[in-house]
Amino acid sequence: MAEFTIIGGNVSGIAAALYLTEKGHTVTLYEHRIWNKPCGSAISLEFKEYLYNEWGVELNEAHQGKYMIIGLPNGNHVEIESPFVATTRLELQEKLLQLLKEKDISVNITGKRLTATEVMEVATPQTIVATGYSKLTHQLLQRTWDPKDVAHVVRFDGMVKNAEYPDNHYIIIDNKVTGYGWLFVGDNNHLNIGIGGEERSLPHNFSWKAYFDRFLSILREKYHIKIEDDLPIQGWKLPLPVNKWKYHVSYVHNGIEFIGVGDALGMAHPILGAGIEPGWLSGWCLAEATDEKGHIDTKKYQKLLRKNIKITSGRRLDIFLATMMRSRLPYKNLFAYYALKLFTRKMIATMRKHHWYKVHIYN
């Protein structure tokens, strides 16, 4: 049995806390606040059911929609039955943190971000870092991300007056930011609208607000969705490496071994940017790499991550499509459209077969 400190109380940190506690270890989790993290917040139907059936977590605000529309700025698109539900990160974090409290796991909502010095004061010999893309992650894990592996995301999440839209989710691929925009629909005019793209692809004078407004105009003019302008947006950075294994998973500082989970390791899907379920999976992998005495074998941890992530989002097809979509080839939008038209159903079917949260059968 051992004691662990976890810095960061969103999905990956919470998953690590749950699985470590299930193995009999003691966990103290530090989170600076409960908040609506700026991201798409889509999860698979299977993961929603898993949270309810296995952990009793019911997401009341999750909304499936009828179809997922994948298209281009010119209006060309493909349509598939919606494979996911759109929730809010606020509700997801609130429900998961409540689950920790029900399990008698110590949760410390600090009200402010811990500094590296403050972390050292509460750290255990092996401390888990679940702080995503942040200065603290860089300090604790000594990770310097390659610019091509970093995406910038901005989004609006909330109620929209006088919006008119069908009951569908939308993903619009756009070469201008080497990324895509999305619109996820919720109940009662609740919308999650965002855009994300590669940091290195943006010109010096690029304006995310201007591009966000441009994306709204595409939704209106090409997809006939009525949404007002001047929606307030929030920004976020996210590591999305195609090759996740060129970065180390841990770093020793002053005798403390800091070990990353979730976005701190760039676990999100290299094409979709989906990070909730890979983050959850990384928490399981970390617990599985922990022996009875409470020592995390980081070599075993990385092996488990590599094996399981490869099954869900690291297949050759995923890597090929991600690499091509990030290239600077002419007509890349058109290529991306036809590639997704050909492979989307196969990619979604594979992800639904090998669930991010159940692939721990591959041990």
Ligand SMILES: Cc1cc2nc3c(=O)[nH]c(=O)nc-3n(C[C@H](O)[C@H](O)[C@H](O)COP(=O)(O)OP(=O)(O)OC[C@H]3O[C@@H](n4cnc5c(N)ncnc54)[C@H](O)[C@@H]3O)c2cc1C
Given for the second form:
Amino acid sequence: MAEFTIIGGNVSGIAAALYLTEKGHTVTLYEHRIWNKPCGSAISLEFKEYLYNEWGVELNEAHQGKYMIIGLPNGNHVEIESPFVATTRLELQEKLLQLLKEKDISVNITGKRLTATEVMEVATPQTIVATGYSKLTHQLLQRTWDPKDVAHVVRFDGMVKNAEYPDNHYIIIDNKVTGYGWLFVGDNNHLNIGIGGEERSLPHNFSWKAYFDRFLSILREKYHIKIEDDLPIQGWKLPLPVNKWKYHVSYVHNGIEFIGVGDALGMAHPILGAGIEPGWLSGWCLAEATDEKGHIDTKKYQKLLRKNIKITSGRRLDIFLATMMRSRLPYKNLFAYYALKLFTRKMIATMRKHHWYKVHIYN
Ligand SMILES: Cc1cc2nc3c(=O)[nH]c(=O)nc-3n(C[C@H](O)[C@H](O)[C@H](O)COP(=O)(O)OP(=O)(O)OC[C@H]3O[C@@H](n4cnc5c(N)ncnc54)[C@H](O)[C@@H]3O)c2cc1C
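Here we have the form predicted alone; I need the corresponding form predicted together with the ligand.
What follows is the whole complex; the chain from before opens it.
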């Protein structure tokens, strides 16, 4: 049995804490704050059920919606039955942290971001870095993401007044920022609206506010959704490497081995940017790679990640599509639209087939 320090208490850090504790180890987790992370917050139905069945976590704010509409800014679109629920990051983090406390896992809400020096004071010989896209991740894991692998994203999340819209989720592909915009519906006029794209594709002096407002106009004019203007937005960054495996999973610094999970390793899907479930799964893989004495075998961990995070990486189709979307091809919007139209069902079927959240890790 061993003791572990985990820095970062959102999905991936929390998952690592839970699974390591299940294996009999002792964990102390440090998190800056409980917050509503700027995020689309879409998770699969299966993951929602898994959290409830396996851990008793009930997400009351999660909403499925009827259809998912995938479209272009000109209004061309396809619809499929909604494959996911839109939840809120605040509820997800709050309930998961509560679960840790019920399991007697030590949780420290620090009220500030820990510095690398402060981390050294609380570090265990193998310390888990679950700090997502942040300065600390960069310092501890020596990750320097290529700008083409980083998405900059802004979103509004809250109640809207005077809105009129069907009970559908929307994803609108937009070439201008090599990315897409979304509108996810919640209960009682709760909407999550965002837009983001590849950092290097953004022109100099780009205004996210103007771009977000333009997205609202597209929703109004081409998709007949009535929403007021001037919604406040918040931004964040997300690493989306196409080839995740060229980066190392750990880094030794002053005799401490720092091991990444979740966004700190860039685990989100390279096209969709979905990183909640891969983040969770990476925490699980980490615990599976830990032996009884409490040593994390990082080679085994990397192997488990490759094998299990099917929805985000190893598949040739995803790598091909992600590379095409990052290219400078003409008619990229159209290409992306047809690719999503053709492959969305396949992507969703793959996610369901590798239903790791219900069963076990494939060794
Ligand atoms: C705008 C946007 C939309 C997205 N939409 C979706 C979506 O719809 N579906 C989906 O599945 N994924 C989505 N993602 C991706 C998803 O948010 C991430 O992949 C996921 O949150 C990764 O979880 P994590 O625990 O690894 O990192 P994070 O969620 O980033 O958590 C890191 C935690 O570490 C803490 N921390 C950081 N630095 C310090 C420090 N120095 N000291 C103490 N604590 C620290 C932070 O407070 C934070 O809580 C989106 C991301 C963005 C930016």
